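Below you'll find only one chain, the form predicted alone, shown as structure tokens.
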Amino acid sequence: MSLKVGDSIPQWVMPSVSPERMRTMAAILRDPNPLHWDRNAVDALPLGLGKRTINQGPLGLSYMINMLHAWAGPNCLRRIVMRFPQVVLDGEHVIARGTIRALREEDSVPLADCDIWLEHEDRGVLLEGTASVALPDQQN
């Protein structure tokens, strides 16, 4: 794999964020927050989101991890730091994207430091952060 600073990471697409997965995740996590499974609870808030449930942060993060795994393999992730400036809503079409910000080596392992984000066509960047990724064929 021949990479350089500024290269894009192949995007990963979630065609429609699933409210069923949110309900399942709420049950697994024993998360009592109705914002993840009750559309009426979200609509009652003065947020202007309408009757759409809010995706749990870990699920949105998983879309970006899926992107990194698809690009560099299932053992690639060395570090990830995320910010959650907006919520992800059920039914949204979101795209995980990223670019290489730096290439370096640590303990004889080549790494790519990347800027990553999850975006929505109309609302822009929903989640954003950085990741350090071990490059393929060099993973421990």
Second form
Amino acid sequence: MSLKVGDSIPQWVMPSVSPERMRTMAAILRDPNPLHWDRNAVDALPLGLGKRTINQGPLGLSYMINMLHAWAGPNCLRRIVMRFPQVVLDGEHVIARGTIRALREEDSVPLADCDIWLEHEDRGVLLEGTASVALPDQQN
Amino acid sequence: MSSKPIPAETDIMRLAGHQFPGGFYTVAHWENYLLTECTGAELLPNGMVHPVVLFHLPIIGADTSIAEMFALGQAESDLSIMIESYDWEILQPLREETRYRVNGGISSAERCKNAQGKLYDRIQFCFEVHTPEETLAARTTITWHYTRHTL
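Write the structure block of the form predicted in complex with the partner chain for the protein whose form predicted alone appears above.
Once more the chain from above appears, this time first in line as the rest of the complex follows.
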């Protein structure tokens, strides 16, 4: 893998965020928050989101992990820091994207520090953060 | 808008240092399967657990729950919590059917004001996940905003 700062990471697409997956996730997480499974609860908020459930933060984050795994391998992730400027709603088509911000070595392991984000065509950046990724030939 | 009174700032500040009981968590294959399916990915090889587990494994493993974390900060409702950030460090991949020991607590708690002048409480939770050999496998930090009279 020949990489340089500024390179783009191949995008990862979630064609349609699934409300059924949010329900499964709520059960696994033991998450009582109705925003993830009750469209009426979301509609009642003064946020103008309508009758759509809100994706769990970790699920949105996982799309970026999937992008990094597809790019650098299933054991590549060393650190991920994520902020959540906007919610992700059921039915949305979202795209995980990223670029390399720095290349370095730590304990003889080559790492890429990346800017990553989750994007919606109309609403822009929904999630944004950074990740440190071990490059493929150096993974455990 | 909630009619719940805003908790005293001193009650929020004294949450810093609170420790959860701690405990153990094992990710079963069925759980990893469903969890990974929710992310839209294929199962990872060799029993590796999808890193998305780093949200709930530390919480449940430390013998707390999302509901208790909401209650500790005197959340007005489940709907009033906003995520500031999640920070997950992975020192080694987590695997199915491995009994991880988890400890965690509240590392900071402070009252803040947003750009619109609305009060919120910023509470940060930190967890550590250890292998059966007592090696640190992962460290996570959850930072939530407990909004007050915003919704």
